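Below you'll find only one chain, the form predicted alone, shown as C-alpha cells.
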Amino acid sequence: MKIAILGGGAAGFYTAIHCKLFNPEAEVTIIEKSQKLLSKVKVSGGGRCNVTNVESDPLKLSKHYPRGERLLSKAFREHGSKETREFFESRGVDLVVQEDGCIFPKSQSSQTIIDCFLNECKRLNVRINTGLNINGMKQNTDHSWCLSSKEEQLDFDKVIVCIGGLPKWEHMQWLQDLGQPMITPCPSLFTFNMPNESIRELMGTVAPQVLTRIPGLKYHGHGPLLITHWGMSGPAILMLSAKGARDLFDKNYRFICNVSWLGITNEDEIKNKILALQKELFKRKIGGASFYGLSTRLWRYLIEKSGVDVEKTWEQLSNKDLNRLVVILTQDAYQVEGKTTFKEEFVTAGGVDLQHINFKTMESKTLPNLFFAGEVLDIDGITGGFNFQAAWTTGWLAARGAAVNFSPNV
C-alpha cells in the first residue's frame, strides 16, 4: 500500500508516523512543496511548542473548539491529550504542565518536538520529499490517485491532505474543484487593533482576569488581557476572536469590544468591592494604589476615563463617582478598527466541510481514498495547545482509516 501525505507540518508528520505504526508494510511518503519542514511547530508557543493541554476529559476538551466541538468530543475518546502525552513521552520527550494547563516540552524548545518527529520518521522509514509542488491530482478508475508535478507523475493508493489552514480561498479552491465541499476560510485567533484608543499608551500592562464581550453576540472571552501598542491581546481577546471569527469577519473587523476588568459583570458585586475599599482606605487617594489585581497605572487610567478625580480620597467618593466607577469596571467599551494576525502562527476557521467527512476515518464521503487531517479541516481551537491536539487526533484517525482499511459501522 502506497500512501501520500500532502504537507510536512504537524498533522502531516503525526499522520505519517501513525500510518507506519498501524501498517509497517505501507510505503508512506510526506510531500512538502517548500524546503522547510514543521515550520509552524518551530515558531509555535514563542518557539517552545505548546503540544497539548492537560485537560483529558473528552467532553470538556471539545468545549475549547468553536468549530468541530461535537465531532471532536467523540474523537477524543479514542485519541485525546492523554494519548498525545504518551506518544511523546514514550519517545523520550519530557513534558511539563504549566499552571494554566498548557503542556510544553521540558526543554522549552520546539526543536525537541521537531527532532522527535524526524527521528521517528527515520526509524520507521517514512519517505520525505521537500520542494515538490503537486500541481495536479486525478483519481483513477480503481479510486487510486495520480499526483502530478512539473517533473513527474506519482501514483498512490491513498492520499491524506495535511496542508494546514490556508487564509485565502484561492489556496483551497483546488480541493473544491476536485469535488470536495469546502467552507470559505477566515482568520481565527487574532488580536484587536484600536488605533484611536488612548489605552494603547499602557502597552505592556496586563489585567489578570477580565471578561470580554461584543454587543449583540452571545459569546465571551475570559482570562488575562494584554494591552499592546496596537490595541489588545492576550487569552481574553484571542478566545473572543476565535469564537467570533465568522461574525467579526462579516463586520469587517469594525466593532465595539466591552471589557469587564475584574471578570465580573454584576454591578452590585463591583459596588460592594468599591465600598469595602472605601472603608479600609478612607483617607487615602483613590488613584494611589492598585485595585483588586489591576496595576496602579491601569487603575488610574480607568478612574480618569470614568471622569472621577484620581486625587480624591476614598472618603470624598460621591454616589455619582461610585456609579461611574462601577460602569467602567463592568462594561468599559473600546472601538476596534481591524485585527493583527501573527503570520507564522495564523489559525483559520473554514476549510474542508466536516459534514462531508467520515469522522471515524477522516475519509472524504465524496472522494474515496482521500483523507484529511489537521487545520485544513473546518476545525479550530482557542489558545492553550488545542489546535495542535486537533491535529494529533485527526491525524491519528486518518492514519488508522487509511493504513488499515478501517471500516467502522457508520
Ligand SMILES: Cc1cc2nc3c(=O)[nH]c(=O)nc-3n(C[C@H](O)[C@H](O)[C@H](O)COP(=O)(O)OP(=O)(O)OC[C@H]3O[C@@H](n4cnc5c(N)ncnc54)[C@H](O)[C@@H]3O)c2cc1C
Given for the second form:
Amino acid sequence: MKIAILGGGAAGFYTAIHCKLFNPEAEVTIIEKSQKLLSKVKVSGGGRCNVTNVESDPLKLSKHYPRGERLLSKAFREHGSKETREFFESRGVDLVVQEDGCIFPKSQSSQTIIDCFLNECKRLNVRINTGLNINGMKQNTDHSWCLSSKEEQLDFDKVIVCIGGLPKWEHMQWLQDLGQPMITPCPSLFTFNMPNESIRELMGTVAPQVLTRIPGLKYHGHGPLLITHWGMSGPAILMLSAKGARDLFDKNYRFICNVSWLGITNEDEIKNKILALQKELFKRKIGGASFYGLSTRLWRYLIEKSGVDVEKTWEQLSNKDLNRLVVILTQDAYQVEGKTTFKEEFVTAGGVDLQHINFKTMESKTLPNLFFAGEVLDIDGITGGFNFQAAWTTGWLAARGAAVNFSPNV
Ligand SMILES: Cc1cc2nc3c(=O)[nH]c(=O)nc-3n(C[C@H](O)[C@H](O)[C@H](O)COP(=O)(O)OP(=O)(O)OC[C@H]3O[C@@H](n4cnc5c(N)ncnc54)[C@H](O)[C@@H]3O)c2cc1C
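Alright, leaving the form predicted alone aside, put up the form predicted in complex with this ligand.
Full assembly next; the chain just shown is listed first.
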C-alpha cells in the first residue's frame, strides 16, 4: 500500500510515523512543498514547543476547542494527551508540566521534538520529499490518486492531506475544487488593537483575573489580561478572540470589548468588596493603594475613568461614586479597531468542513481514499498546547484510517 502525506509539519510527521506503526508494510512518503520541514514546530511556544496539555480527561480537554469540540471529545478517548505523552516519553523525550498545565520538552527546545520525529522517520523508513510542489490531484477509476507536479506524476493508493492552516482562501481552494466541502478560513488567537484608548499608556500592566465579553455575543474569555502598546492581550483576550474568531471576522474587527476587572460581573458582589475596603481604609485615599490584585496604577486609571476623584478618602465616597466604581469594575468598555496576530501562537479557524469527514478514520465522505489531519481541518484550540494535540489526535486517527483496513463499524 502506497500512502502520500501532503505536508511536512506537525500533523504530517505524526501521521506518517503512525502509518508505519500501524502497518510496517505500507510505503509512506511525506511530500513537503517547501525546503523546510517542521518549521512551525521549530518556532512554537517561543522555540520551546508546547507539545500538549496536562488535561487528559477527554471531555474537559475538548472544551478548549471553539471549533471541533464535539468530535474531539470522542477522538480523545482513543488518542489524547496521555497517549501523546507516552509517544514522546517512550522515544526518550523527557517532558515537564508547567504550573499552568502546559507541557514542554524538558530540554526547553523544540529541536528535541524535531529530532524525535526525524529519527523515528529514519528508523521506520518513511520517505521524505521536500521542495515538491504538487499542482494537481486526480482520482483514478480504482479510487487511487494521481498527484502531479511540474516534473512528474506520482500514484498513491491513499493520500493524507496535512497542509496546515492559512487564513487565505487560495491555500485551500484547490480542495474545494476537488469536491471537498470547505469552510472559509479566518484567523484565530489574536490580540485587540485599541488605537484610541488611553489605557495603552499603562502598557506592561497585568490584571490577574478578568472576564472579557463582547456585547451581543454569548461567550467570554477569562484569566490574566495584559495591557500592551497596541491595546490588550493575555489569555483573557486570546480566549475571546478564539471563541469569537468568525463573529469578529464578520465585524471586520471593530467592536466593543467589555472588561470585568476582578472577573466578577455581579454588581452586589463588587459593591460588598468596595464597602469592605471602605470600612478598613476609612481615612486613606481611595487611589492610594492597589485594589484586590489590581496594581495601584491601573486602579487609579479606573477611578479616574469612572469620574471619581482619586484624591478623595474612602470616607468621602458618596453613593454616586460607589455606583460609578461598581460599573467600571464590572462592565468597563473599550473600542476595538483591528487586531494583531499573537506572536507566540496563531492558528486558522475554518478549513475542511467536519460534517463531510468520517471522524473515526478522518476519511473524506465524498472522496474515497482521501484523508485529513491537523490544522487544515475546521478545528482550532486556545493556547496551551491544544493545537498540537489536535494535530496529534487527528493524525493518529488518519494513520489508522489509511494504513489499516479499518472498518469504523467493527
Ligand atoms: C508562532 C507559532 C507558535 C505556535 N506555538 C504552538 C505551541 O506552542 N503549541 C501548540 O499547541 N500550537 C502552537 N502553534 C500552532 C501549531 O503550530 C499548529 O496548530 C500546528 O503546527 C498545525 O500542524 P499542521 O501540521 O496541521 O500544520 P503546519 O505545521 O503548518 O504544517 C503544514 C505543512 O504543510 C506544508 N504545505 C502546505 N501546503 C502544501 C502543499 N500543497 N503540498 C505540500 N506541502 C504543503 C507547509 O509548508 C507546512 O510545512 C503555534 C503556531 C504558530 C504560528
